[in-house]
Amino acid sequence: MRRFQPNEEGYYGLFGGAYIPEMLFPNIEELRLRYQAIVGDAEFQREFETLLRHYVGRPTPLYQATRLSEVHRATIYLKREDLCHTGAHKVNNTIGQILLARRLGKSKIIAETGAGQHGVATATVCALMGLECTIYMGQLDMERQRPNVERMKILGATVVPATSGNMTLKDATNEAMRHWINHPRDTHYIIGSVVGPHPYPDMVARFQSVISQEIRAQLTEQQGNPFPDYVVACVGGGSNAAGAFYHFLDEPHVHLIGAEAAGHGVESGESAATTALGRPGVLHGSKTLLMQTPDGQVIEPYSISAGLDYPGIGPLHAHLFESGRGQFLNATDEEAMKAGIELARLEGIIPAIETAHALAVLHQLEFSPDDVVVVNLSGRGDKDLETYIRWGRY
C-alpha cells in the first residue's frame, strides 16, 4: 500500500511532514524512531487486541440496514462503531496510544477534543492505566457537548476551556500544543485524528485500521466478497474515515467517499468544507489543505457538528482528494440533521451528527441495485440530543 502510505519524512504525496517548534523536536523524533518497533512488537499487539476485544467490545457489528437500503436502492451496511465502549471509534486510537505512551515512559497525558468523544476516550484509557489526564476543549464545544464534559470529569480528567478564536476544535488543539511545548519530558499528547506532525497521521490511521480490517472479514462472511463498491465516512480531521478506508486504499474498484460539513452552505462564509474551500497550507504541524485567507490566516470553520468544525483535513485525505483516489462531498447542517432523523425512523439508530453527514451524502450518489455500500457509523447520538432537540423538526 505504498502509494497511500507516508514516505520517511511523513509525506503523502504533497502533504504531511513535521512542522514543529524546536522544543517538540525530541518528542516527535522519539515517536518517529520508536513507534513502529513498539507497535509491531508481539506483546504490544497481544495487549492491544485483548483490550479491543474485551474492553472496547470489538469486533463491532456490520449491520445490513434493510429499510435504509430500500430508500437508496442498494445494499447498505452500517459499520457500528457507535457500539464501541465510550460511544465512538475514538477509543480504538486512545487504547493504542496509551499503550505506546506507557512504553515510552510518559506519566502524563494531554489531548484535544471537539465533540468530546476523543476527550472521553482519552479520559477513559487514562483512568484504566492510572495516568494523569488533561483535556483541552473549546469553550463553545463545552457548552454544546456538556454531557461529554461531565463524563470526562467523572473519569478523573481535568478539562481546560480554550477561549481563543471561535472556541472550537482548532483552538483546543492550539492550547494542547502549547501545553506540550512547556511539558515535553513527561507528557504524551494523544492526538485524536489523522492530523498533526508525522508520525501522528500514520499512527492514528494504523490504530483505526481495525475498522476496515473487520469490514473485509465481515463482508466476506455476509457477501462472500471482501470488497464493497463504496465506503462512506464523515471527515473532519478524518480518523474514522482513515480507518474505514485503510485496507481499501489500493483497491481502486472500491469508491472512497468522504463527507465534509458544509454548515450553512459552502459559499455562505459559515462552512467547514475544506476540500471545496481550502488550499495548501500548514496547520498543527503538517502541510495539508486548509481554509485560509489570501495572506495565509486560518478561516474560522463552522458546523453544527462539533467534531467536524475544523478548518483542515488530515494529509492522507488531502492526498486522496488531490490524487482523485477519494471523492469528497459535503452536506449542510439541515441535510445532516434530516439524515440523522431518517436513520432513527428507518433503523431505530440515532447517529452522532458527525455521522449524519455521511448518511446525508448518500442522497447525492447514484447507486446500482447490486451495489454494496458500507457507511461507517462512527458515533452514537446520545451526546447530540440537545442539538437534535433545539433543531426540533422531528
The other form holds:
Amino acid sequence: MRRFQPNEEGYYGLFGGAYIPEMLFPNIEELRLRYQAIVGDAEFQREFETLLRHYVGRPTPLYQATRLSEVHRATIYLKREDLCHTGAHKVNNTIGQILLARRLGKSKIIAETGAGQHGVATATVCALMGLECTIYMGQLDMERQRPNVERMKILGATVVPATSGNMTLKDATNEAMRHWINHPRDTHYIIGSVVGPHPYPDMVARFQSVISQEIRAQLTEQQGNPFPDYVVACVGGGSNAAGAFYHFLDEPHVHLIGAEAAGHGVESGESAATTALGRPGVLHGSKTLLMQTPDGQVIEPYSISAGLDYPGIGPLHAHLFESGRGQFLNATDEEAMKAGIELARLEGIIPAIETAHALAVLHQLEFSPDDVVVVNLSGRGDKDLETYIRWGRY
Amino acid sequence: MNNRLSQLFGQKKRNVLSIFFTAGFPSVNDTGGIARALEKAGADLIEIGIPFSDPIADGPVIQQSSKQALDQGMNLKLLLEQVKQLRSGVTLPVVLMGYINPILQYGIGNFCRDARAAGVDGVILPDLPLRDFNEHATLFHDNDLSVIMLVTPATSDERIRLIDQTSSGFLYAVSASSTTGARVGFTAEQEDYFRRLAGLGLRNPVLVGFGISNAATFQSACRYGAGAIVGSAFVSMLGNSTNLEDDITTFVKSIRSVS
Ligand SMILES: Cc1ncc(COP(=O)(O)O)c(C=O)c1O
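Just the form predicted alone so far, so send over the form predicted in complex with its partner chain.
All chains and molecules follow, beginning with the one already shown.
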C-alpha cells in the first residue's frame, strides 16, 4: 500500500529527499514536522473542502467526450480541471497551501510560475486571504503568457521577472528559493508542482489528489465501476498528473500515462522530455530525473508550453518511471498544437497547450474498443490564445 | 586528520582570512594564478567555488561569475587538474565549495579520491543533507578531506552542536539568513549570534562568512571567532580587474588594514 508514498525523509524509492542549504532548514523542518497534522486536522479539511466546493467550483465534471472517443475508438472521459476557478488545476494546491500558511503564521507569500497559471492561482488565494503576494516569473514566460501577468497584477500581486538562464520556469524557481532564503521568517513559499524538497511533493500531491478522488466517484456513478483502464495527464513538474494518478497508484490494472513535452523533438536539443533525456540528479531540493550535462550542469529545456518547460519532474514521477508503474510518452510542439485544435473542433473546448500534450499522446496509444480512458484536462486555453494565433494553422 | 587545515588552525587562532572565488573566473585558466597571488598577498585559506548552473544560495555576483565560468567551459574535472597544478607553488589549505549535483555526477567516491590526489584539504557542500553526508562520511574521512558545514542565525543550539560534531576543519557561520553577497556592516542581532556561537564551546574553529566585504566587517567578524571569509566582494573585484596580481595584493591588504 505504501509503495508510492514517500518515507519519513521524503523518498519515493531512490528519489526525493530534501537537498537544501542550512539557511532553509528551519522552514523545511517546520513544514516536515507539521504538515501532516495541520492537513489532517478536521477543521482544516472542512475549510479546504468548503473552499474547493464553493470557491473553486468542485467537483469538476467528468465529461464523456463522444466525438473524441470516436476518433480514438475507446471511451474517453475528460476530467474538467479547466473549469476550476482561474482556469486550471493549480488552484487546488494554492487553496491548500494558503490555509497551511495561515496556520504557520506566515504573512507573506511567494511563488514561481511558468505558464502563469500557478501564479494566478496563488495571487487569487492571496487576494482571498489578504496576504502579500510576490510571484517570480521568467522574462520569456512573461512575454508568452502576457494575459496571465496582467491577471496577477489585477489581483494585487507583484510580478518579478527572472532574468537568469533561459528566463523560464527553472529560473523563476531559483529566484523564488533565493527570496525565501532571504526572508525565511514571515514568508511561505507556495511551490506550484510536486517538486522541491520534502515535504512539498507529498503536500502538493495530497492537495491535488481530489482530482482522482472525484474521478473514482464519478466513474462509479457513470459506469458503475471506479476504475478506468487509462489515466492520461501532462507532466511539467507533475502536479496535475499526481492528482489524477493518486487514488489509482495502488491499482496496477489502471495504466498511468504521463505526457511530457518533446519540444522540437526528443533528439533535437530543444526538448523538455525529462524521462527520455534525464539522469538522476539534484535540482531545487530533491533528487529526481534531471536533464543535465555529463558535468552535472542543468540543461535548459525547451517547449512551446511554458508550463512544461522544466528540466526535471517530481520525485514521485521519477519513481513511477523507474519502477515501471507509470508510462511516460512525449509529444512535440507540433503534435500538441494539432491535438489542441482537434479538441476545439471535436468537443468545443480549447485546452491549455500543456494539456494538449496529454491529448496528443492518445494518438500513440493502442486502445481496445471497451477501454475507458480518463484524460485530465488540466487547464483551458484562454491564456494561450497568442500562441495559438501565432501558430496559425486552424 | 592532519591536513593543511588542521595545521593552519593549530597555529593560528585569530584573524584567519579565507578568500572565496569561483573557479574559471574571470578566465577559465585564472584559477591557479589567483590562488598563487592570494598566497603571496597573505591570505590564510583559499576556497574555490565549483560553478553550477543553478546556484540557489548565491546572490547576483557569484551567480554571474558561475555563469561566465561555465560558458567558458569550466567543469569539475578541469578544476581538479587546476588544483593539482597550483599545488606546485601554493601551500595554503584549499577548500572546494559547491552544489552537490556536479559531484554526484562525478561520483562521490571518485571525487574524494581525485580531490585528495589533487591536494584539496576540505569541501563545503551546502545542499548535501546531513543524512546523506553520514552515508558517505567514510569516503571523505578516508581521503583526509575535511567536511565543513554551515550554521546560520536560525540554527538551534542543539543543531549547531550536532553539525559541529559532524564537521571537521572549521565551522562556516553564515552571518545572516541570506544568499551570498557583500554587505557594509552587521546588525546588533548578528553580533548576538556571533557571541552565542562563541559561547557554545564548539570543537571546531568558527569562520564567519556571507557579507564580509571590507576591513570593518572583517574585524567585527574576527572579534568572535577564528576569522572570516570574503567572497562576493573579492569576486566583484576580480570581475573588474585589469591586473589580477596587483589588485589581489591591494584587496587583501585593504581587508587586513587596521582602522
Ligand atoms: C494547464 C496546465 N497544465 C499543466 C501544467 C504543468 O504543471 P504540472 O505538471 O505540475 O501539472 C501547467 C503549469 O503551468 C498548467 O498551467
